[in-house]
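The form predicted alone is given below as one chain in structure tokens.
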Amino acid sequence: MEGGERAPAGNATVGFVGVGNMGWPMAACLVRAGFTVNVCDSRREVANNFVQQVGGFAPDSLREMAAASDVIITMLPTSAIVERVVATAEDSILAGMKPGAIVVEMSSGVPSVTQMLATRVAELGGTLIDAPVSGGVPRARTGELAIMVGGEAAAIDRAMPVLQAMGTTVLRTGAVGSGQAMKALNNLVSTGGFLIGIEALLIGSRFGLDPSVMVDVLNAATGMNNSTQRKFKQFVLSRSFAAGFSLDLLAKDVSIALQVGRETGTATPLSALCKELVAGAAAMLGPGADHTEMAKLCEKLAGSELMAAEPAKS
């Protein structure tokens, strides 16, 4: 399409930067809506399997992939990566991007660096919002993410049709940036949720009880949350420790949660005591553990394990 004319979000052809854990099943999501899908990512031979696998294309530049592109999804692990690809590399999106695009910032990121990238696409005729997500590989897969989405309301309409194939709930949250401070915060929540349960949960193992039904019971009681319901039987107690979400970027998360809470003068006992479990776990088993391994660490200073008990024999 010529210089700033817009085309129908529903017709968008949409880049997608990063296919990777996550990134790879949200694109997917796409490409069974309809749409035209161009996916880069800094692993070539990834960008090229998605195509043979999935479906759409893969250009060989970022710079290609952004005109020819209405809509640009950046799906990656740090802010930093983020600001590379959108604007310092030699080959980045902004040297691509053609006036009217709607650049989506998926990742989680820093809610300050992202409202900056904001103004520089601005600056070149494109709109930028952040659209983090949750709900895990799981949800990804089969598109029924939470999507938190923070900009310009004229831009979120256009988009809306791109974020409807990969979620099924997307909540607005405010101006740009306000996206990726919220998903920080869920994450935070949800870190001290699972902390907590695996205390609880040693306390009753050691007391006694049968982790497996202290689940059952924290389900069915007023304890209930996310990881009592779809990780502690599933991941901790089963020892597969697979919920497909890092530890470390659990901890860049929390630690999103933390600087927002320094930046807005707020008092955070309770997160910063998460944030030094999150980094102690982290410690304790190096790069690539899954979060939901942070149980250990616990284990560890309780001095006993989690497992379910063994099935009464008739």
Given for the second form:
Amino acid sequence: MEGGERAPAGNATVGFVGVGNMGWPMAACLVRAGFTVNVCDSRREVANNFVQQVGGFAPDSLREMAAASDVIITMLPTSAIVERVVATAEDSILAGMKPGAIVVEMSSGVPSVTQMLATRVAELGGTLIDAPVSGGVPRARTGELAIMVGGEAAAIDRAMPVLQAMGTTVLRTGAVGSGQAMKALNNLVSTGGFLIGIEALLIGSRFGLDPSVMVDVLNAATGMNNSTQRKFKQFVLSRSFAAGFSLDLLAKDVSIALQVGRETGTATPLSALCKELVAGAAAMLGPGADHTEMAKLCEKLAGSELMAAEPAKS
Ligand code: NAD
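I've shown you the form predicted alone. Could you give me the structure of the form predicted in complex with nicotinamide-adenine-dinucleotide?
Below is the entire complex, every chain and molecule, led by the chain shown above.
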């Protein structure tokens, strides 16, 4: 390699912070792809279980993990936690990071916080890019996530082998923070599609339409969206409410979208209504609810419940 050029991270040592619902299967993809993986989690036993069941190593501290890693991934619940882990805690990534390292912030986070952290990382000779994901736990397991990546092109190029071990679609969105802005806006659109679809099913069922037939018609017509295709029959009409993505995390994403709206001076009346409905559902249902349980708030407001009609007896 010439001058300042660095090798792509094809045989890199990867540090991975946060082996939870998403992080565990994503880190497992990296182990399967042949990377040396160092995992850290505040639940120490989970990191140890990962090493036992999947492979890799569990260093004693973030500092030690960072000192050993060329690429360091964060996959954590919120930007406030990422800020502590990367920069402000006594034991942090910045306490051990090597110059030239790439920090890949893959959580669904707040773009302005991530941009601030990118500046801190750059001051110590590293580069931070953001690469949030879509696809949920099933696609994390199979390494088929959609990844939205923002930041310096050269750092993204170097991190690409690592990203491609976890996702089949890696789309560049622009400067650092843009991936997370895009991720929040995607989930805002998805929320709007869900809520309006549930309202339509409630109106239709009170009119006498069978909601299950309505979903079939929407999917064959222009009302089709991800919720009509993959959520309404599977998780709402079936009453299983087990899509595997929590309402709390969705509420966070929609709030981030609204924050980006405020920071850019954009009028967002419809988004604000979505945010209020999501927050209302989260307050009504309590922690741990699946995001598809938002339908229960719509049902309460409408005063009726969505049930698929009994299949006709022949
Ligand atoms: P999770 O709560 O299952 O996992 C988070 C992990 O981080 C846990 O193992 C927790 O112990 C660990 N952690 C928390 N604080 C820590 C700290 N200070 N230091 C080290 N580890 C710490 O969450 P998740 O569902 O895996 O989501 C992670 C991120 O991915 C979130 O930003 C979420 O919005 C996003 N996301 C989730 C999904 C999904 O379907 N679950 C889909 C796309 C994106």
